[in-house]
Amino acid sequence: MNGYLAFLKKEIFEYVKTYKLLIMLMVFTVFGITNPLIAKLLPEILESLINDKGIISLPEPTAYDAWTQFFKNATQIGLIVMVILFSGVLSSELSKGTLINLLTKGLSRTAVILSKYTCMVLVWTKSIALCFVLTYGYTVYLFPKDETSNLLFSVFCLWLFGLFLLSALLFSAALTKSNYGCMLITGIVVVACMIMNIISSVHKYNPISLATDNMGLIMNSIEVSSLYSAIMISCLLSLIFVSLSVVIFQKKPL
């Protein structure tokens, strides 16, 4: 456990070092700040536009508009500038041999391995944490009387995609020794993903949905209970990512 702890400690302070933490939260902060912007902006842009060409004017922008920018920018640009700043969690350690010299010391590569994703699921966390506070403020201010449901429901979704996305680029990371091959690797489980999400039997229990659903439920239009297969899925795929990344780490020649 003191291992554990001190090693986290060293993850924290190396994000902090490497500008990790700061690149991640900058680029969260942007979003949280941009969302409720272009939802109220855009339409009247492209109003002015379009009018120039005798073209019919744009419904007005409401709350569903800045929170579509959310999870838009959140899976689409967000997701992946995260794998991009992590890929190298195992790889950049490995290749300068910096974990040898801790590990001959008496830490435990079950340590390494837990406290390295136990850091990327805290910056992960914060991030969406602040990007969803920035929004929601910007969005009750710009748009005060439009109401949304289970808000906090589909937050939480997409939080935990991130989580087992955490958990398959670990398990990459474990697998190979290069960040592209890392990135790869997370790549084909996400494109996996989205190919069996074409089945309308296994949508229900599809990680991915998650981070595709998020809209319907602020709308409505789907149902809280038809993701629970779904959210217990990924936790228990994240649990056996993260098992196997141990498992491979412990055999992993340095």
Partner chain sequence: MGVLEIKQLYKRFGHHEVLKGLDMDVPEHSIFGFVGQNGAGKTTTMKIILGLLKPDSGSVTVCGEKATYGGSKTNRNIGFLPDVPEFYGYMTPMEYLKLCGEITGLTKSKIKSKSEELLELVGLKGEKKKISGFSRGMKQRLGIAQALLNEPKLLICDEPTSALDPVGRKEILDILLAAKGKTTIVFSTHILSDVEKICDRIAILHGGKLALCGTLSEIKERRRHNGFVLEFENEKDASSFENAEELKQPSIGLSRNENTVTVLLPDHDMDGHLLLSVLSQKRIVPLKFEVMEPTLESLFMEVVQ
Contents of the next structure:
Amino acid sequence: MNGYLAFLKKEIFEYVKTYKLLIMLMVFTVFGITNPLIAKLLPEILESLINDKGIISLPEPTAYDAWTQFFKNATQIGLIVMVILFSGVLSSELSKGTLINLLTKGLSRTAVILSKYTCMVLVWTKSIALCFVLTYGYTVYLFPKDETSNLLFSVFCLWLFGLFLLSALLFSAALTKSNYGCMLITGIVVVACMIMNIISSVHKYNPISLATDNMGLIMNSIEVSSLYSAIMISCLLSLIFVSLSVVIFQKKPL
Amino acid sequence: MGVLEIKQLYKRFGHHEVLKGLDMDVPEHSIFGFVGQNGAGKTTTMKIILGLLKPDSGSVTVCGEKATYGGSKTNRNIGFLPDVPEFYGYMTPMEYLKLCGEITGLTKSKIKSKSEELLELVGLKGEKKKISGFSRGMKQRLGIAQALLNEPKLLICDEPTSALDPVGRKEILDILLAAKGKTTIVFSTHILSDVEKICDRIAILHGGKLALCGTLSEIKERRRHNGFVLEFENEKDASSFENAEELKQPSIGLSRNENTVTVLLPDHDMDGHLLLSVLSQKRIVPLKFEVMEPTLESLFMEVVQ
Amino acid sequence: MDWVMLKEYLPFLIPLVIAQFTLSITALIHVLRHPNYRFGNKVMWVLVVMFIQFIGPALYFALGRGEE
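Given the form predicted alone, state the structure of the form predicted in complex with the partner chain.
Below is the entire complex, every chain and molecule, led by the chain shown above.
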């Protein structure tokens, strides 16, 4: 427990000092602000571009457009930035040998893995929360009349998908030596989920539903209860990935 | 009972068998020189002791507790200094020692006092620079400080002096000597003069086993009587001594360099009396009659060949 | 854009500008104080950090920042 807390503190300190936290927060801040803005401006920009013909008039933008931007940016760019930033989570320490000192001080390897996961989860939670608050505030300001449903639940699903992705990332990091290998395996996990999604009966249990069904939830075209299985599976898989990481890392020669 | 006991340790990497039944026993409060050529398996042995590598068979006991691979329970009694210690470059020495202290579970006030004391010992007191700006020698000294932080019963240093210049080397050796009273030190090296300076026990690792083990004086004593150096007044005396019938045995090694003759006797039953009797028989009085002190280097070469 | 529109978007522009400035200036200070980079030189990174919005500083911290 001592080791876990001390190492967690070190991890947070490291993300601050190496500007990784700053980059994450800034990326998500910019998304948070621009999501509603782009939703508002996009029709105007498009109209000014095709105005010469003057035939097409685009529908008025709504809050849904802002949230579409939110989920698109957060899942596509936000998660990718996160995976790239965290891909060196173990490899940077292993290649430099900075862990050896601490392990020979009696720090347990389980504590290393768990505190690394905790710290990544904290950074992700902070980032997505910041992005959500900003998008929410500006959406209410720009589109005060529009109502959305299941908003918090939908964001919760995305957050949970982030947790699943991070556990896959940690598992990949424990499996490989380099951060590229880590990115590759994480990518393979995501692609595998996407491919499985083609089979419609799998969709219900697929973790990736948590990142693809968000708009459906907000527009009430998807039932909240239809995602329960996917939530269960994601939690279970995350748990398995983290446990596997611990087991693999335990047996890794340093 | 020793602080560290190693029994029948075997380890192979692929087809290369590094350790072939290593037995070692380190008694308390000694500075134990662990000598061997590059690639003899010194680092491998240390990593197994620390649970960073898995031995093929054999056991390691630290302070009466068995060390296990992947575990770190026995490590609380050990301080380790890697050959090239690596730290988090964005921390200052104080911050790093604080992290180490928190991991070992020391109290806040204890960490503070201990850190200051150790930084003073290694000459890094008041260093506000980040570790990334440190020189090799400074990192090595900080490495010793972090290794001593939890007041270990056993301090293991992997080639602490190999990468340093003579000044840095002397500093490290002095620090190790200063730490001697508090802990047992095992330190690996291939620099024999360092061993001679500070170690009271040595072990030479060769061919995956200990080829030689004991206190420095014991080992030297064991081989003392074998060599003699005789210096004569002129070349005539020297050659007459060299060609004496009694010394014409295949097991006796003779070599002459101008007026100096070196005699190597094969075993302990033959001693200097034989040479003295030859001298008196030939009525030669040598200028100098000297028992050859075996140097660690000659011992090492002998063992390794 | 006319004045009315600008006023409407001011609540967006101010935070964005603040974010951009914080990022730029943090990165600029770091560039000037740690003059060793994984690639490129000081002039290049100063320009990148100052004139490429958001992405410039992010690129610097993620890729260009050398070991201190």
